[in-house]
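Take a look at this single chain in structure tokens; it is the form predicted alone.
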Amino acid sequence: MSDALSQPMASNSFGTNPSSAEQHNAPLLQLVDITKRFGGLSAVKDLSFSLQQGEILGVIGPNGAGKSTMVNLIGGSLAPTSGTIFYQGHDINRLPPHRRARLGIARTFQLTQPFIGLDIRENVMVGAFFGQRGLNRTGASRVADEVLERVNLAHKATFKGSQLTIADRKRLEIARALATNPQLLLLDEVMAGLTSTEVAQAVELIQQINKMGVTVLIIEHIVHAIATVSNRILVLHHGQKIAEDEPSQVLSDPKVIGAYLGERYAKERRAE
């Protein structure tokens, strides 16, 4: 990562400073028995998993399985009904989204919504101001230009959001998140609506981001892409975890085939 995007945070917003041993041993992210209810419906139920620094964790499951709710819980726009979310070994249940961003948690959204009236550089500058302390306009502009170069949007820095293709709008979502200088990047269906060529480019971009030292949790329905990019895959169904393992193990799991992939997928795999 470049100097402007790789400076360590000056202060610890948790309020306590864990020992070096605790920092070394704790997963970057850990969910423990997380449940989120909306009235009588449990969108997420008793969900536990951890994510180590440097990993790419893929999350798949049918529509309504609780995937986006899970991301909203990690990002802070929703609070769990019960259970605890730990980040760097600390309970972050009560932290609002902006404090989580300052700690290094960034996310994208399924529906891309560039800020109306701002050009692409200014859109990314908003992310820089939101996630990084002490930036002036010049500093935020420099961060934005570096990020736009990384996601191959530098040549469109002065465009408006309405002038971008779907693929470019997805890249803008990633750019705004990267401008916050994250340690953990939550990607919510950044490949939806893309062509096969654009999907391959998105996979390559995510791998490049991970090589920069950013841990990634990615929700996606494009199975071959999630299998390619992920170290492990977590499968949700009716808000509960039904599988978690290396891609080859998960995608051959009968429970996963029955709940999500279907017999057609299983037959295609057997034919390969």
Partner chain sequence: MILRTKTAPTAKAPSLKQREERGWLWSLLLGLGILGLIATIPWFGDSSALHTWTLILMFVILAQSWNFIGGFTGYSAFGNVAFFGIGAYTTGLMLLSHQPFWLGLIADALVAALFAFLLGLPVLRLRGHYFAIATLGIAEALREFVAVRDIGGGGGGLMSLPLPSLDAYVGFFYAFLGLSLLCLLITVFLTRSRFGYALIAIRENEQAAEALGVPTYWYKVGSFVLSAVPTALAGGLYAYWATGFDPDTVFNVGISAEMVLLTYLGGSGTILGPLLGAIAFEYASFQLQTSGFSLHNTLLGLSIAIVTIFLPQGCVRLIQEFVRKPAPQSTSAHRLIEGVRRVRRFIAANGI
Given for the second form:
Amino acid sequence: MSDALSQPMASNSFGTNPSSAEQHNAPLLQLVDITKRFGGLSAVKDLSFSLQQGEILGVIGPNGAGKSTMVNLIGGSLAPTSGTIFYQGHDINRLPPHRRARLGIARTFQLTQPFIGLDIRENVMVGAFFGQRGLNRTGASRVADEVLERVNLAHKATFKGSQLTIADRKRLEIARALATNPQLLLLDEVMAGLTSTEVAQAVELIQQINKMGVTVLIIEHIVHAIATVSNRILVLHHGQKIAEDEPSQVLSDPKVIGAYLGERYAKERRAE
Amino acid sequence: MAFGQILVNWLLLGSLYGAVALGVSLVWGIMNIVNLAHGAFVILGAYAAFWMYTQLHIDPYISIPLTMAFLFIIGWIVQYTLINRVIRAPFLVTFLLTFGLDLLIIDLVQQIFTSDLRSVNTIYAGSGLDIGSTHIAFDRLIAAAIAIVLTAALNYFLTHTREGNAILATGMDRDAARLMGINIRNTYALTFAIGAALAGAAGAMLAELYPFNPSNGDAFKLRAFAIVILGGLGSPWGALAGGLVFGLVETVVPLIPGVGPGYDDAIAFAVLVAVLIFRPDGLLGKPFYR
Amino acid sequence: MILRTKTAPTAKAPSLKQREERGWLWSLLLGLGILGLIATIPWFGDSSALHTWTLILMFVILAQSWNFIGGFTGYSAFGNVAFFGIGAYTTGLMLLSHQPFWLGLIADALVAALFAFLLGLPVLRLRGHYFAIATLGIAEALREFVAVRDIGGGGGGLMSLPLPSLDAYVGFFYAFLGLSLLCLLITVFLTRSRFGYALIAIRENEQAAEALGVPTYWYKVGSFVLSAVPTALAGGLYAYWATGFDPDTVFNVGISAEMVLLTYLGGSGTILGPLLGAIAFEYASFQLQTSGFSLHNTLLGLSIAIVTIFLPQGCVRLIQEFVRKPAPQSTSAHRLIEGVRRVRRFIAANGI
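The form predicted together with the partner chain is what I need now, so please give it after the form predicted alone.
Let us now look at the entire complex, which starts with that chain.
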């Protein structure tokens, strides 16, 4: 598999787990004082955090807290009003989304939209063709089959996008992103609308992806799932960071309970 | 030409443009449909006025209510029976459909009235006010007044009547409007019919002011969109403002040395693309209908 | 991942896969067959058949190349006739300055490509309605420019070219045929290649395509140029073939609408759609014309209304729906009924 990255810290993420101390010191992704205003409204305000290689960071917060805006800022579909985003130590503020994708930043979309004119394998091949360099049709097809196997969609490789269930659409989103051979995977509500069994499968899938060396940033409303899967959790409220810590700490933080989780959740937790 | 005359010509032309663009702006803003048949509606209006003038001897300005009623009915039927069927289809489908209607209507008008140049010669044509060296033709002055009255009336209708509010609400959020008990099909038909009626009024003015033939509607096609985009899809007043700005551009550009007359569509195109790229919401800002 | 979701039996997958793989091949063979049949016309038909089919092939090319930008990339170019006109006038000017025809065609392709590129840079930043109107504007503005500057030299832009020799008309026919064959091959390439996948991805979801690493803007510009060149070449061939034309003919926006109609009638974004749509509509149109019905715009307008309202997905998709995976061991009568049912469902779901 070819490697699309030319940065010094680049490593092939599939199968190799980065372990050198140097890579663990410098963050893979760093947001510095990021603000995004739409008219008078600040969707994200003075947001700073960093993400280490190999981590899973969960992001929670009420609707309209700025979570998706944050993913759009990192992915490049939106430009920040102020602040800087560093990826592997480089300022990527000015890079368009496709350049970021080639550097190894992949993302899913909250509203899944398969390319319905293509079948499932071809959907994934788009990611392989453009996220990685120099693949021919056979190579892209092989990558697609590998990835589909991994997300358990291989048996539907020739289906059309319109024939998929919600859970399968979410898998397809992940598969397309994985086919770009990412270093960093941004997951925007990939569990919304799934049954509890499907959520468990998704959690397992994300852990597997992470074990292969992909750093994950995940936005989710299903608190128990995100608490299971994340190393750290960041809480957004009105576009600002109100907490960032280990899952257990964050979930018992009174500020977080007040802003997002609610008293009932806190009681249930204490009861457990 | 004297400066005063240029100013007067510009104001009169600009308000006529505003009248032509008014219906396009309404239909586009509310229904998100670019009505390429608008030019054909204008031509229908012109021929309706012409027919009433030659057969019934009614002055085109006096017969405007009748012309508008005629176009209102046609607009209602077209929307209710044709466009409503593709309203949820990709926009190119409605775009293509209205273009097809344009071809169809113009071809039919040509069959009925031939492609001869027609004109309405009222007794007061040519007379007007003379202020110093500046000539203000009565027929143009009346047209400008009608344009302003129509704009104000549409604005009042949208903001102060029940039906108008329903139209605005539908334009803002179709699904929410439906939940509030608004009949979307009827509201769309009403919107489209009003757009067609406004085109009819513009057509009557056209008949009064210029000689015309069936293919003249094309001249307004591109201009109307340039005007709407200039003014933004904001409000009836936006269309009028767009008309004035566009009238200014069209008055001034041929005066630039080396350009000369004849580039109306090129000007419209240049204005269109420039505005779309630099000020996508129009000169007046925020898209309000959408 | 060990967890299996409820699925179709895995045994079904390989057979399905084969069908998908063969779909494009069948379309290609069928397309080649149709073009092969048309190729025999100069032997069997008279001069009026040659004339008719030359023009039909021209519209086939126009529809096929509109399909690149409109069907694959999903950008509603409404001014592709501009490239037709540019091709006609460039070739015409070359001929008038006593250059050989082939050189005129090369210049024609280069000018159109350059023009599409430079124009694509601003207008492909626009979307939806705005893109459609802007491209419509290009065609109108060019028509006006050519007329006002009198590019043809015959007054109002009218251009008159030297008459080609009488036996050249079979040559024109085969040139159009060759060009439509080329367009067919390009279309097949688009359904199978990295470039084509990118265009389809842009059509379906530009933001997602961009996020997967597709430089969407440059691919859009690329497909615009790809669409412009065959259109312009058809214009160049038409210019010499017709010997006389004016801006109102070769920059007629109605031709743009016709390109869209033909593609929609056959099936936008499909391999055979533009070919079949163009042949069906133009052949019918010529038949009507010879039987005395001269209102071309009325016919065009009515057909547009019928196709957009009843058949926006096109005939090819209906046929695909009809032949799609019949249940194993069903009789042909069952398949027929099932196919008809599926088509009716399909129309109900996608039509009105």
